[in-house]
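Let's start with one chain on its own, the form predicted alone, as structure tokens.
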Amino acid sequence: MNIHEYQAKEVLKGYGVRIQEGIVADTPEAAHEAAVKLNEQTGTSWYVIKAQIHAGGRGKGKVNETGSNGVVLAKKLEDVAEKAKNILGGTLVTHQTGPEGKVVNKVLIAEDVYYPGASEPKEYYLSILLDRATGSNVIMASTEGGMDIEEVAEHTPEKIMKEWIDPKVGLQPFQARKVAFGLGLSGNAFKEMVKFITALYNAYEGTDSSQFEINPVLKTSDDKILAVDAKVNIDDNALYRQKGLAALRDVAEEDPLEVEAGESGLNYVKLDGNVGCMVNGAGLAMATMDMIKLVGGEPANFLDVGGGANATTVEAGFRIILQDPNVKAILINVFGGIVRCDRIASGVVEAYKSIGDIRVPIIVRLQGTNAAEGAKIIDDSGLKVFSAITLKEAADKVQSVLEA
């Protein structure tokens, strides 16, 4: 599950994280009385005015109503309302969100926290996350932080410098020394930044996260170090344990059909292609899209029904699969082992006698107890659904759709 940029530092402040403080509003004028406030308790003067989506590449992205930036500065309080009015209620398009864009409902009001001093203000990439290869969280970090992040770790991998961390023991003490050594810095900026990766480390663990990513963190004139973005991807199978940050979510920033699938219990991630698909179990599903783009066609999602497949969840299923206009087929691959085949038959049979005018072709590959009744339910139903026993026929019954 992601959160808002503003969200997550107030995580990370709970866990000792500096960060740029920062107020969040839904208004013009709330931007401007978040501005007001944000003065008497920071002293600042400029303000630097967030849009709140989940994507990246805010700073170079466009609103597309006023061709305003995603990340912009305001040097004048009386700046601030205005500056916000050109990003709120805009559709922002990021590298990150495609061509469409996702519309921005709040903004952040924070400080500018590059103001001079005795040195310059230096930018860092760090960020934790799970390395499932190795079993181990890692650490990666830069000196290269800030917006072009991406092009280092494309053009320059060697400038981002990697530590990893066993979860059995934690962060130890050497490795945050390390990291920050690496960093080249010195002095009360090295002992600050070691302070920053510990907590933030403290506080990966402590939500239960799989992803934490700060670009930039911030060096100050001062010797500061802070969080002037974040990123935070929580894991949701933990969310049961994690009731807080649970009600942090955010739906209107989801795929309202990966939200209509979720609140039916199922697992579904919307693709590119044009053959639906409604699979009993994860590995399955998996070798189910295998096939279809074995035989020339390409998976419009995945969406796995769970073990007790029966006609609402199946109905369900359809309905969410057939709301993409791309679907041209779609094909139910079961296996019958917790539930019987002739019941996800009938299941079948009863969803789509209740949804009605289903205009595509439907291919179902039953196998397990009870198969053979379930493909003659199949085959006496009159409908527009085919049976199949193998996966290779089921394939093959998807490609003739697709050709025909």
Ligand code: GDP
Second form
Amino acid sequence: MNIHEYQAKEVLKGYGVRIQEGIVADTPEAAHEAAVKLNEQTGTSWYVIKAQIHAGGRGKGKVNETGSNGVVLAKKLEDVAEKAKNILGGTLVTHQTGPEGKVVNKVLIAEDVYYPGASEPKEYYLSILLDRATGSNVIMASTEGGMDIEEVAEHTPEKIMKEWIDPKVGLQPFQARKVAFGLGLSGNAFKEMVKFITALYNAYEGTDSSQFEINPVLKTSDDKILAVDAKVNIDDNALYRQKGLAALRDVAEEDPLEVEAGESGLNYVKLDGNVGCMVNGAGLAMATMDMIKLVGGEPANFLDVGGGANATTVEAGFRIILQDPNVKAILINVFGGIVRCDRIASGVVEAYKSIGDIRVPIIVRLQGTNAAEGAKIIDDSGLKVFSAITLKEAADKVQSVLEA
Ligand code: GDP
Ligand code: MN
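In place of the form predicted alone, the structure of the form predicted in complex with the named molecule is requested.
Below, the chain from earlier opens the complete complex, with every other chain and molecule after it.
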């Protein structure tokens, strides 16, 4: 689960990570008030207005309606409301949102932390993530902060440092020092960075996260180290014990069909193809997607209805798949192990009748307990549903439907 930058910063702050301070706002007036309050709290008189969406690249991204960037600086209090107005309610397009962009409902009014001083402010890159290959967390750090890290990885991979953390003992003090040293820091900035990395790692573990990306981490002109940006991804499987974090979920940022599927207990991921599929079990779902590709189709989605599929889940699945305008055919592929094929077949027929206006052909492949009875129910229903028992039969039917 992703959370917004303003939420992520609050969470990090709770673990002692220094952040660029800010106050969130959802109207231009609230943005102005936030700036006034921020001035009282931090003394800043320069402000950064930052669009809050679940995607990066905001600084370079543009709001369709106004042409404003998603991150802008205001050097006067009087400008804050106007600049916030050019972002709020608009659609921000960045290289991570895709061309359709994302609607901005909130802005973070933050203190400008790039103020002049004894040294130049300097941006760094820090992330923590789970490295599945080694089964341990890894800290990645680079002096090339503020840049697109994928570019750095491609052109100058030697500029990305990696430090793996032994899960049995956790982050060791020498490792935090090694990373800070590797970033070329010394003196007070070095000590601050060690503190920053240690607190960040505690936050990562404490929140059951699977990814943290702080880009940029800033060394201010007076050698403070702080998080200017924060991307936090919390492991969904841990949300049952992270109730406070689970409450930070912003459903408006998620794919509406995936949200609806989640509410029906279905495991749905939208894809770009033309054949909708409804399958029980993740492994069979993947095999089904392969099969669709083999006969020249493209899966429109991944949908695992789970082991206890019934008429209600099948209907919910249908409704979700049918909302995708790209779907030209639906393939239902169910193995009757726990669930009986005749029950699924009745469920399909019932769901079909209940939804009514289904314009795309449906191919139902039922195998396992009572497969023949299931096929008979489908065939006798008089509906535009084709039954199949073997995978080959189902594949041939999908192919003929696509070619028709
Ligand atoms: P992203 O573009 O979505 O990754 O958003 P960031 O939070 O990383 O901000 C984008 C860029 O805005 C940063 O890389 C900085 O260069 C700039 N920026 C952020 N905060 C400040 C600030 O306080 N002062 C100035 N001058 N620039 C800032
Ligand atoms: Mn960033």
